[in-house]
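Next up: just one chain, as structure tokens, the form predicted on its own.
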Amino acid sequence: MSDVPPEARLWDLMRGTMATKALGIAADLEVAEALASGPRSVQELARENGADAETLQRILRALASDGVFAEEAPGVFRNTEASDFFRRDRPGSWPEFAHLFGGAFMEAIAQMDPRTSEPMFHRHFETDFWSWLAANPDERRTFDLAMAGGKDRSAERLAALEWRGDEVVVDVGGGNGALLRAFLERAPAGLHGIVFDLPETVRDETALGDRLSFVEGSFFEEVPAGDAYVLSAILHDWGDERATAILRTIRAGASARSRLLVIESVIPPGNDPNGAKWLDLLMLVIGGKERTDPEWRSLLETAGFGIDEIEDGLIQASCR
């Protein structure tokens, strides 16, 4: 951090619009794709994706001068290690996020005011995300493919942890289960998963297997009765009342052996870099928040859990 001019760290974080777009389009026009079988001319590209050859050639020069594409050539391409992220074949979710980052979440931040706390995705789309991710199913499918993605590891942590073999793990808000899949790969035989969630959610139920089922419903209003509760990604999509609501309804579902894993960040204090905090602006227009250490503790404590570990990724908690 201390190598980079001040005037460079200012410049990078103002042409990050530029840049998140960018990748939005290429993302969408699936020029990783395209390039997966070696270097093409833009020309060719531009032909098959319908878009304009000169300002398509000047987005990929852009995203090359930091790594994404190279230009062998004048107006020839080729993928880097970092473009070929965007391949459908290879593991993550980045040309769903760059999608998402590209189109509505970007329309939402550029909303963003400080004069209030009000979600500017509401303001922009006059809805909320979640009644715009109903009404749109293109989106929902991406949305739900972006939040698939990256489970290994933490599928890895929750296995790493005692488990008897023989519990109900529930999965709330667990979209198509790529989590729980993951995690039962690693985990005791006996264990069996619910993957809970709306019933809008783009899932093949066919693909969970014999120890996986899926139950549709809300976690406002109630939740399969379960041994552990998990919540990926879940809780920082809300602010502090409704995830309340979301805990209480989990804890009045529970017994009182049950236990809550939450794969969350934990925003550290300090000036050291740190996704989570770039990312509680996304939360911020969208009508959610990441949360800090303090802020956790609170949070599970109001809704009648208590903290029994906490480290960025996985707090772990019981009912009390």
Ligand SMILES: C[S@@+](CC[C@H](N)C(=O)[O-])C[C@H]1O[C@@H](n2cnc3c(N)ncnc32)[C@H](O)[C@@H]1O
Second form
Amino acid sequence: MSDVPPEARLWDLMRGTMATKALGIAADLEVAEALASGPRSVQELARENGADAETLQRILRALASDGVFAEEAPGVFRNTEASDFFRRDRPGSWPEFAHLFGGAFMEAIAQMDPRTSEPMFHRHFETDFWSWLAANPDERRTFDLAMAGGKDRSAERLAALEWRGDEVVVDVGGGNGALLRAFLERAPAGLHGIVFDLPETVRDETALGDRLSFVEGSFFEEVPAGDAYVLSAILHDWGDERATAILRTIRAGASARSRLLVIESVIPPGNDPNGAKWLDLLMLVIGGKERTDPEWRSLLETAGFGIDEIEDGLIQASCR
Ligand SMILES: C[S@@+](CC[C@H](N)C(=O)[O-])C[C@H]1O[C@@H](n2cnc3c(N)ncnc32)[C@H](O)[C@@H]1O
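Same protein, different condition: the form predicted on its own was shown, now please give the form predicted together with the ligand.
And the full complex, kicking off with our chain again.
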């Protein structure tokens, strides 16, 4: 970072809003899919999806200047290593994230206001994020696909822990079950999983298999009993009061030996780059927060859990 001139660093940050929107448009128009079998003219791409050819050319040219697509002859674009990630069959759910960031997230972030900690998503859309998703099933589907991407590493982390071999593992707010499915593939055969989430999640229950079931409900009311509770990217969606309420719901149903496995970012001290420092601003507008190590400890202890270990984005805790 230090060899980037300070003005260039400022410009790179400032143009972020246009880059985010351009990526969202390219994802929504499925440009990477259209280029999957080779270079094509922008006129052809525009004709296929009803875009204005000149506008699309300018958007793709800007993206290509940062390595997303390449203009290999005037007005003719091809995929690059980066734009290939926007193809639907590639790992990581990049098109879904680009859609959300270039759409609803961007609209809410544009309302960010330093005078208040009020969730701006709520003010802008006149409803909270989860109710907005429930009212917009296409966005809910995109969100569930986005969250399902890239679960292998978390699944491996969970599978590497010690398991007795007959536990029930509840993924609280487990979305469409992608994490628990990936985990069970790597875990002892006697383990069973329960994916617990809101009824409106878009999921294929036939893909869950007989070791997994889906239970609908709200984690502010009751969660199914389990030997281990996984909370992946849940608590960061909520401020301390609501996050404590979720933990207390779990604590109320947990046995004395139940384990809590929290998969979240831990914001490091200092100025080093860290994705969670930026993701925290999205959490700010939807009403949550990313947390530091002391903040995680305090949150879990307040709700009746003791921390056994915090390492590399996995917080292991047990009932106290
Ligand atoms: C950021 S996503 C994380 C999904 C998944 N755990 C993962 O790691 O990809 C948060 C999840 O919490 C769920 N959620 C939100 N409010 C809930 C509630 N009141 N009860 C149960 N689940 C809820 C959402 O539906 C969503 O699937």
